[in-house]
Every structure is written in structure tokens, then in C-alpha cells.
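Coming up is one lone chain in C-alpha cells, specifically the form predicted alone.
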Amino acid sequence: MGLILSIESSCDDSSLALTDIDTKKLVFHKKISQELEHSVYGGVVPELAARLHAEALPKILEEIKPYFGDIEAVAVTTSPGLAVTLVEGVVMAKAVAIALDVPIIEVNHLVGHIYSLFIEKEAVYPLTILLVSGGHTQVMQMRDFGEITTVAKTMDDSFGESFDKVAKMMSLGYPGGPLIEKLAKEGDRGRYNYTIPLSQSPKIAFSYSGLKNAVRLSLENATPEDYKDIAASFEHIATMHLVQKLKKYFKTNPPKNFAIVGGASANLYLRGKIEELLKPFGAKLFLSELSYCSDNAAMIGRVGVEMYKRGLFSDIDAIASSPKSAL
């Protein structure tokens, strides 16, 4: 048995996952979070969750010394993310790959993002692809493995990032996203008359600052018994952003397999939308397990399976241990 260890690190989930080559079964996947700690901030303090991934990998890696003997190659996100935190899984990775003397493998977190809806699965190709997560928001075109094009992109905040921002702004907590979205399902999605962002724009790409602002000045004179109003509305105007801007793309582009992926991709509100829009259009939607929709090592090493296959590996002293460009 031939296995990926794949290492992810990029933000505040430290994971460790073993995928079969040949099967892409997953022999082990384990992720710890690192919420609790960061939730005292309201958001992810870098330096904190470096030091908490340098305690939590090695732990993990303690638990799949058995299967030391069967990985073939060790696959690890090396960009986009956080610098400081993306070390620690470089680190472990170079360590590895010397110690067992196999490959090492250069995963883009955003690609990996992409195979969550894969794991355990044959791929799909061609794809169309909404990306929402705390760091990025953007669609991409994906004809196959590597063949990847990005079409639009957001102009300052992400989908996630936004959401994150207005629970904070409500001291709800961290991660904010599924707060906003429990506190949304009891309010008025109309109450809130917010514009949609860039509705008269004839530009395929996304903003969320100014509807961030909007409920900051919604929030100056609001009471708490408001806020369910306010996280309606603004969760309704943040996903009919999305839906309006990939409604004109798929005018010239229609879409015949369509994903949703990253960790906002779990909004369900989000995820009934996207439904509503692709049935005029008979597209399939592809979802991640929910399990799989935030970081997570299985996706990096469903990557790490395509990459070993095609012999993609990386010359072990060259690997930045910083973010590259992201798609």
C-alpha cells in the first residue's frame, strides 16, 4: 500500500492526513482547531497560531508512525496562507520527506480547496467553480488537472471575510460565519434594505466592504433584538452578490458542472441559492462534504495523489517557506 502524507497548515487548523494512491481512500485524517484560543481576539492572531501548529503537528504525526513504511511521497501546502503558519507544515514536510527519503510536494491551498469534492472520488472535469472563504472569493474555470483559470475575483473582502467582520462587530464571536448565519434564520431578510454591491457594474468580480459599512452604520443605532434583522439582511444582500454576478457570467458562459468550495461554501443559504440559479441551466452542483468545506489535510492529499501520479514533485531545498501568488 503506497500512501500521501499531506500536511496542512495554512491558517489556524493543524491536520495530517494518509491517502491511498492507488484506491484515494483515506487511511487517516485529523484536524485540530485552533477556534477556541483565537476567539478571545475575535479573529486569527498569526504568531499565536503558529506556535499552536508547532504543539498540534507533531502530535498528529506521533499517531501515523505504523504507517511510516508506506508513504511514498509527502505533500504540504506551501501557499496561499499565512507565512508564519504555513512554516511549521514546510518545516514537518522537509523533515519527513528526508527522514523516509521519499518526495516532497508543492500543493496550492486553493486547488486543494477545489479536490475536497473529490476525496475519496474521481474527479470531475470541466468545472465550473465559486470559491468562498475567509481569504478569497473568486470563480475559476477548471478544464482539467492544472488547467485551471481564474475569472473573477474579489476587489477588497471575501465572502467569509465579511461575514467574520459583521460578527465581530456584534461581539458574537470567531469564526464568524455560521454565527451570522444562526442568528440570520430568525430574522427579516427585508428589514434591511442594503444595495447589492456592484449591481450596476458591468464587471464580473466582488466587494464586500461597502455592504460591511452599510451594517456598520446599521449596528450605531440598532439594539441587540435588531441584530437578527441585520444578519438577515445582510447574509441575504451577500449572497445575492454572488448570485447576480455568476447569473451574467453564466450568460456567456454557462455552466455545465458547478462547485462550491471553501469554508463559507457550508452556508446553507448560500448553498440554496446556487441551487435556485443553476436549474434554468440543467448543471450539476458539486458540494463538499461538510466535514471538508474549511481547512482540512484530505484535500490537500487528494491533490498530492493527481500530483504524485504525474510525477509533480519539488526540489526539496528550493521550497519557499513563505505564500506564493495564489490563482
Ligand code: KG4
Given for the second form:
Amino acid sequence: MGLILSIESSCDDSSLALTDIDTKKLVFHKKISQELEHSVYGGVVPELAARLHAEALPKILEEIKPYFGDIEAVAVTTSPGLAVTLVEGVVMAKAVAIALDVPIIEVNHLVGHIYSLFIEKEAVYPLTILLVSGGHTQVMQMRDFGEITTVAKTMDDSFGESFDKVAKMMSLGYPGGPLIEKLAKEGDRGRYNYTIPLSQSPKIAFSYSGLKNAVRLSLENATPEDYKDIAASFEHIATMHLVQKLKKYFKTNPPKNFAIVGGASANLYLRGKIEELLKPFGAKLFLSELSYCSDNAAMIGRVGVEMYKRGLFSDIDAIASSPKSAL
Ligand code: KG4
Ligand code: ZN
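Can I have the other form now, the form predicted together with the ligand, not the form predicted alone?
What follows is the whole complex; the chain from before opens it.
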């Protein structure tokens, strides 16, 4: 049995996985999240995250010692992410790769999110992808492995980040996405008439800073009783912004296979609206299992398998703390 050990530490999740290279089966997967530790600050504190990774990663590594003899390569997230947390995973990857005398594979975190769709499965191409996470909001086209083009990006905040910021303004905690989604379920989506960002612009791009500021203004005169309506109206407009821009993009690029990935792809309101949007195209919607939407090492291992098969290894000495992936 040949295994890939994969390591993810780009933000606030310490995670390790073992993936069978031939069968793509996940032999081991563990993730230690730091949400509780960061929630008092309303967001991720990079130095605290780095310290927690330094504690958690070796603990998980201890559990997979019995598999050391089967490891054929180490795949590690090297970008994008927080430099101080990425380095924790990279240092461990280098140490294991040297000790076991196996190659190292640098994985791009965003490609990892895409391959969260294909954990223990075959990949599907071509694919139009909406990535919505705490750090990114973008639309990509993937023709084949390694052939990815970005067709639209956010100009400021990301979709998930805007949920985090709105939750922070309401003192709800972190991460804001699930908290806002829960509150929004009880609210009136039409009560606060926020403007859909960039709706007059022909550009296919995203922006969330204006919507966040509009929410800030409405919160000034709101009582906690109004919060659920604000959350519901915000979630509706944040989602309709994605829907409106995708609709525009689909006019010239009708989707065949469409996927939503990233931590915020867990949002059920968003999933529902995208399903409606795809219906007239007869496009197939791909979603990751809920447990693989947010950051995890299983998705990094899945990319690792593809890169291993293509011999996409890196020179250990050349890997800096946050270098570019080989993709
Ligand atoms: O992919 P991820 O775990 O980390 C990054 O790579 O950024 O995504 C985390 C982000 C956070 O901003 C979180 O608030 C958001 O995903 N998120 C959600 C939901 N669940 C997580 N946003 C909206 N609705 C959700 N249900
Ligand atoms: Zn992520």
C-alpha cells in the first residue's frame, strides 16, 4: 500500500490525512480546529493560530506513526494562506520527507478546495467552479488537471469574510458564516433593502465591502430584535450578487458541470439559489461533503495523488515558508 501523507495549516485548521495512491481511499483523516480559541477575537489571530498548529500537528502525526513505512510522498499546502501558519505545516512536511526519504509535493490550497469534490472519487472535467471561502471568492474554469483559469474574483472582501465581519459587528462570534445562516433562517429577507453590489457594472467581478458597510449603517439604529432580519437580508443580497454575476457569465459560457467549493459552500441558502440558476442549463451541480467544505488535509491529499502520478515534486531546500505551488 503506497500512501500520501498530506498536511494543511494555511489558516486555523490543523489537519493531516493519509490517502492511498492507487485507490484514492482515505486511510486516515484528522482535523483539529481552532474556532473556539479565535472566536473571542471575532477572527483568526495569525500568531495564536501558528502556536496552536505547533501543538496540534505533532499530536496528529503521533497517531499515524504505524503507517510511516507505507508513506511514498508528503503533500503540503504551501500557498495561499497565512505565512506564519503555512510554515508550521511546511516545517513538518520537510522533517517527515527527510526522515522517510520521500519526495515532497507543494499543493495550492485553492486547487485543494476544488479536489475536495473528488475525495475517494474520480475527477470530473470540464468544470466551472465557484470558490467561496474566508479568503477567496472566485469563478474558475478547469479543463483538466492543472489547467485552471480564473474568470472572476472579488475586488475586496470575500463572501465568507463578509459573513465573518457582519457576525463580528453583531458580536455573534467566529466563524460568522454558520452563525449568520442560522440567524437568517428566522428573519425577513426583504426587510432591509440592501443594494446588490456591482449590479450596474458589466464587469464580472465581486465586491462585498459596500454591502458590509450598508449592514454596519443599519446596525447603528437596530435593536437585537432586528438582527435576524438584517442577517436574512444580508445573506439574501450577498447570495444574489453571486447569482447575478454567474447568470451574466453563463450567457457566453453555459455551464455543463458546475461546482461550489470552499468553507462557505456549506451555506444552504446559497446552494438552493445556485440550484435554481442551473436548472435551465441542465447542468450538473457538484458539492463537497459537508465535512470537506472547510479546510482539511483530505483535499490536499487528493491533489497530492494527482501530482504524485505526474511526478510534480519539489526540491526540499527550495521550499520557502509560502512559495508558489508547482501547479
Ligand atoms: O474554506 P475555509 O474553511 O477557509 C478558507 O480557506 O478561508 O472557509 C472558511 C469561511 C469562513 O469565512 C466562514 O465564515 C465561511 O467559510 N463559512 C460560511 C458558512 N460556513 C462557513 N459562510 C456562509 N455560510 C456558511 N454556512
Ligand atoms: Zn480554505
